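Just the one chain here, laid out as structure tokens, in the form predicted in complex with the partner chain.
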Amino acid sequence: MSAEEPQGSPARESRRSGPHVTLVRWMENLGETGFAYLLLTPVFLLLGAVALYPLIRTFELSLYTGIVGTGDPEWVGFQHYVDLFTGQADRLFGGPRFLWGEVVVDGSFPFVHVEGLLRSALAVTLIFTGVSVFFETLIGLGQALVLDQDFYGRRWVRVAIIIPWAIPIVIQGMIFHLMFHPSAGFATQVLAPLGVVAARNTLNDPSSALLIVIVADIWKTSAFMALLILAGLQSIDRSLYDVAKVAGATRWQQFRMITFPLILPTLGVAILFRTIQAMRIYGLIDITSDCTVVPSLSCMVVSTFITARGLSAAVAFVTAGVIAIAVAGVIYQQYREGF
């Protein structure tokens, strides 16, 4: 593992001498197997120290209770899980937490609390994937059927519409943050008489906070489909449209008989890879509201890994566990077409 170090870095700097000469013969001579797994390693040695070993660690500790390092961890088994799902593990979660000053926020989520913080955190996450990836959806097509007429000003509006995907989730955060704030924002009054969130105490509100962070995400979001989705419709051929003219089909029709079914594949694709993004969520949580408002599956590994380490290890491969079954779908998807 760390065998290729040594040899690699002083040779590399000495150029010409003995050593270099020799690597780079030896190089040379390799089969083209060889080679390709030689440049891998940097690759591998990255991905297995910061992603594989911590996967497989992470199963392991969900094992144990007690901070490993300092102490004896105690094997407990699948006994986290059980409390995760059984509700044991709620008085870890969440609590009564101060937020400006005298507001109190119980950790409850009453909306979906069945029994246990988790099924709720599963059902946060769950809803503001599949809410916050159909509007985006919805409004990334619009956004790209714009991008794919030809206007005066075409690249300036590109521009626009790129923008709140390229910002900072801390600074998106903020913004959503700063508009329902009860001091500093004008969205609360302009939309709680409508009925829309909360009058009072919105960013502590679960439903209203969740909905919040939902338009945020969409607002961000929106122009990662549309890129994605004007991708693909950029690759029909415009000679259909012609023919379609020709036929007498109107707008509409074309776009239900040519565009939509040639951009379905590129839909797909996209759907399933915002999914497992938005699957992620917790920064955006972080800042615009508070993990015990709106709790999703990675706010919950944050607030306890320094506390419950085990349960936060168990909390995390649930996650990963859900995230897998998303992937397995793409993984699937792309062996179909002959990845």
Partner chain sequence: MSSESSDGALARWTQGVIHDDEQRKRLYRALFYIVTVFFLVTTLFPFYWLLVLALTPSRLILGGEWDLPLLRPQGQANWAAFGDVFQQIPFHLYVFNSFVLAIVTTIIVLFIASLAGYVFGRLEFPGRGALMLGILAISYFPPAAFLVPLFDAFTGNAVAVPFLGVELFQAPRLVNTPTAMVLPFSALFLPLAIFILTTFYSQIPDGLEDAARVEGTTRLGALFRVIIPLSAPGVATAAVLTFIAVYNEYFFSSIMALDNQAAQWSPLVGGILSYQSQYTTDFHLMAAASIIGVLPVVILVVVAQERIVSGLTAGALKE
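Show the other one: the form predicted alone, since we just had the form predicted in complex with the partner chain.
FYI, this one's just the chain on its own, none of its partners or other molecules.
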């Protein structure tokens, strides 16, 4: 402070106050959690602009029969959702249904025919997601446990495991399409006598085609799960295993008491990512078989986008809702594990 400026002068007071000083003091008073959320605010705003706005726009489109903002779209409210869940919109999908077929009552026990489930886009999507994510997690965990060991040639084994994941979906779909092609394929001749797939028109049989698509997805995406789980394995403190060995713990006890609990958060994130991707399956089905043989929710969105965009938006919004339920379940499980 210069000699000309008295202690209570306006110049000195301006240095102690003002919007910038108030902001700095507010940030200094934040706790660690509050400051972390402050740093993440730009990310939240970006995600809101990229993800939340399209979701809101999709819901708005589902309330009209046309395109909002062009011409004179007709307001129908929630009619598209009513048509989906009552079966009135099934005629627009060319064979596949949104929900499964009618429930058949045999005595006192109601059940749904397998053929009805395989014609339902919602059921096929859930079956594909559940089976593929389960086996991808299991195989990926096994691959990660192998890659976490120190052995000669580990680098080359890692490259070999990553190769399927690096193959584009178009090439991946064509590989499995040609493997089960009636004239050019060889896999049908090997698996059909064992009863695994249909002997004729394998790619046009709903159960066989769904199995082929699931195997193709597992073959490609297990490496993705392995890489994520491997990152969690390599973050574990190795001294914990030394202490366990001194205590006489077996390998299974080390895995159950040390490895699995510590990689559980990473495992949850990996399952979350794969579930979101699996729920949006379209390209692999369209290339390997056909969307009319193996229907999915994304297939219905694409097939009705030109002719019935409001209905297409409704299916897309329902798909987002199913994904949100799965994401909320994983996040809740992670929250319980954290506390």
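What we label the rigid core is the largest C-alpha set whose atoms superpose within 1.5 Å from one form to the other. Residue numbers count along the first chain shown, from 1. Owing to the predicted nature of the structure, the values given are computational and were not obtained by experimental measurement.
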Is there a C-alpha shift of 2 Å or more at residue 306 between the two forms once the rigid core is superposed? no
Cα of residue 280 displaced 2 Å or more between the two forms, core superposed? no
